[in-house]
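For reference, the chain that follows is the form predicted alone, supplied as structure tokens.
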Amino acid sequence: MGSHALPGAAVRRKIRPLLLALIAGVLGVVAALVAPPPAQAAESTLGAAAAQSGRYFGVAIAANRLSDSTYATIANREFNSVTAENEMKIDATQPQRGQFNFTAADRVYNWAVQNGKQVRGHTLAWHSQQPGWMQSLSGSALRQAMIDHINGVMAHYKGKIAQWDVVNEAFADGSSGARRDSNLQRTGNDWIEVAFRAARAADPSAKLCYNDYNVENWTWAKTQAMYAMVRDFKQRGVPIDCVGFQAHFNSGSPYNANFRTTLQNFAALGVDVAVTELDIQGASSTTYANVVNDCLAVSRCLGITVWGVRDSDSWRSGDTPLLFNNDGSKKPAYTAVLNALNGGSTTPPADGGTIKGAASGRCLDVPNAGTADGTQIQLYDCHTGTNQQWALTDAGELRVYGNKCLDAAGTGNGARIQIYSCWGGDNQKWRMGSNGSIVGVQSGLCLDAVGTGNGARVQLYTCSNGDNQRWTRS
């Protein structure tokens, strides 16, 4: 039979049901193709996850750190927006009157654009980080210098910057609700309005923002004063497009659940809102997730910027406030943020807390906030430092600093308890007993305090149900 000959009748009878099955299969494929698409898959980086809702997740970048490969790799991988940490401020861009210098600023800008990121401009008019020549001016001369500076910087970046922090930190701290007493304020109460009008004329395409700190809590006088200014500006046609909330949350200015109310109330005035300099003392997973969810709940929230990449890059490094540890590893707070941006695909990890001895009333402590593998654990007066914050993972690890585990250096009585880089071994896994004991999975022995005073060492020992082997987590 030639290669093009028709098959015989018997063969054709066998082909018919096969053909019908094939047609049905094709129709099934077509039906699948026209069916509604499945829900969007969770993204694996912060910027990509934020982009799903039309927002950005950005970072403050320092030009001199871009040569650090770990820093640059994280910044490029994770974020889709960049703010220059200091390079676009007044002293950096106009160190001598009338002589602009954009070398450092352009390094940050060019790196961001070459890596596909938008850029926020920070900041044009501010009482701080003024060059000496500007600090020596006052009155109409200073007012004109402010306008000239706005014109010069915005002309250089015209059409290239997504948002500008036109005016930064113009309200006083405390309960007065007054303007900050600064050389700019002393040029006349209309200086902020003048700055915004100059900025609009200089670059009509940029969003123009007012930016401040300690204005997240809706009940605070500073927040209310800023709200009144924005409302007045909108009523009178002063060109303000957005309000930036720095969100430097710490024990003196803690996160409050009414932050979402604040964002909603400003957005209702007809301005966009943004979280512009986020860092959180201790990097609480819950607080980070709350801030993200607050932004996601307000349609006019443009996005979030964290103020630095790793803790070691932070202006508040002692507070360990960022999403990455000094070595570049991700903290539990990173996962909480990513999950929130992805729509809460998993439950954010539990926050760390102290582990207090029943006999001593003192807490498990890493001496001197050390991070070296093998650092022996002690008892010490309880406080809120990160060297006493232990997070229990689903695997049974007790983690401190996000990447160090409570580690048993042996399986017998007296084995030392130390911190060590987490690696998944059973000597780093613990069971929480209903009686308050903490039992090593590998050894079956209990966490045991040898004494009750500051500096008392902690070891493994046969479980006895004594108070020196009972612990409470908070």
Ligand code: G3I
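These figures come from a predicted structure and were not determined experimentally. Between two forms, the rigid core is defined as the largest C-alpha subset superposing within 1.5 Å. Numbering follows the first chain given and starts at 1. What changes on going to the form predicted together with the named molecule:
The two forms, fitted on the rigid core, differ between these two forms by less than 2 Å at the CA of residue 113. Taking the rigid core as fixed, one finds a CA shift for residue 416 of 2 Å or more between these two forms. In this overlay on the rigid core, residue 177 has a C-alpha that sits less than 2 Å away from its partner position between these two forms.
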Given for the second form:
Amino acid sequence: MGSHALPGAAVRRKIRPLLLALIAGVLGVVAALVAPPPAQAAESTLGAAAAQSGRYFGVAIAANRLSDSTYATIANREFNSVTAENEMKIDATQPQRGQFNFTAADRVYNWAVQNGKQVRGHTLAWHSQQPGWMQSLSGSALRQAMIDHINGVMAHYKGKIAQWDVVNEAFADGSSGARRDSNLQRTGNDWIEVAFRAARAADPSAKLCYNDYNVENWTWAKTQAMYAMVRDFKQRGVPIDCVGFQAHFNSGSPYNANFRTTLQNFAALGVDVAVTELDIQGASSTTYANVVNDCLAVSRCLGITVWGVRDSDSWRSGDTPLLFNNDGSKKPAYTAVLNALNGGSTTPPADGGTIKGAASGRCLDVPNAGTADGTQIQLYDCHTGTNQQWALTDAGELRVYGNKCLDAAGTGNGARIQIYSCWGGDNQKWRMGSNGSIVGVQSGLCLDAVGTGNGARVQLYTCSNGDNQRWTRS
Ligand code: G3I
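Target state, the form predicted together with the named molecule; input state, the form predicted alone:
Every chain and every other molecule in the complex is listed next, the one we just looked at coming first.
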């Protein structure tokens, strides 16, 4: 038989299965190469699930509980960020003036880092948990002691802390919108910015946060006061990077769906946001999932920290507000949180929609679908054209055509509203008021319709709660 002759039938029978296997193998490889990747597998721990969208899921750790193996096992398994519940506070780290003690703080810090977790620092300047020597100081001596404390603690952890709560709980509860009275406040209203400037100098690598409670509801005076402070700091260049929302929800301070608005509006000022001490009286699964989804909806929301592991570890254990039962088993709220984290990712780009005036029933419209920078906005009968589709971005821009922004050409009453190429300026950022107003971040004035007919102008004007300043987004 010549070398080019076909193999005999017996040989063909032998190699046929081999050939088929080879072809099947090659096809399998090709199929694997062209098949879409499998859907992202759901993660089975809170930290890993949050990490899918670049966020963390953290927990407050008490040093003296780390010897409890149930506690340490859950904490290590589920969370990838740690806050010391009490150990980095002023009384713990500087019990005597000038004598720093990091024994307990380092126990928490080292445990976190050895287990691959990031650390939030909590907290440097606070009216509460001051050591006796600090409580008895006032005026310039207290001011200097605050600065020395910031320098001492931040030097110890320089380059090691992801976020520091530089100032904690400086605003009063209730409807005043005032600062909380405290020995620190009595050193002068500028104590907060002094603390932030000292902190930036002490450790330029840490994100510097202002942290407070009862500031989650956008309509509350305390929230608005904190917002005004952060806006002022950003305008004047006071170094602030993030705002922590403690989120201790209970019947006196219940979760409200406008928390997402709050997070968005702060993010639009140019700061990161974080949920820093979450616990919910009764641990409603729905409310826990809502909070997670609110954070996931805001690209500048860095992550969520719950204030303890099991209910029995909580400062409010009677409220059973956490994700684990006393025996370490998972509560329904745990599953709700995990599912929300697994379902979420970073915010998809916002879809456009119309913005309809309450007085006119007409929509914000770019005349003749113009695209030139400076084209003045009008009211017009609502339709589905692209010149009426406005997308609210996480930064607070209202974008049309993808790259043009609703732009205030001034800051005073009567300032013209136009489209302009998006460039990140505060005159292109807007905050959605709970009453339907659209407020310019730079001016603090409202989007105001001058008339109700087709072609009516839109301008900035002092907010009045009038129907010509109320808008609904579809
Ligand atoms: O460790 C001592 C113990 O030796 C002593 O026998 C006992 C007697 O009262 O006190 C123990 O210290 C307590 C400490 O927690 C540790 O458990 C303090 O009294 C108690 O005041 C302290 O409470 C802490 C509270 O801050 C103080 O303001 C809570 O654990 C802590 O969860 C809580 O955390 C704060 C955040 O820092 C800021 N936001 C609000 C949040 C809840 O209040």
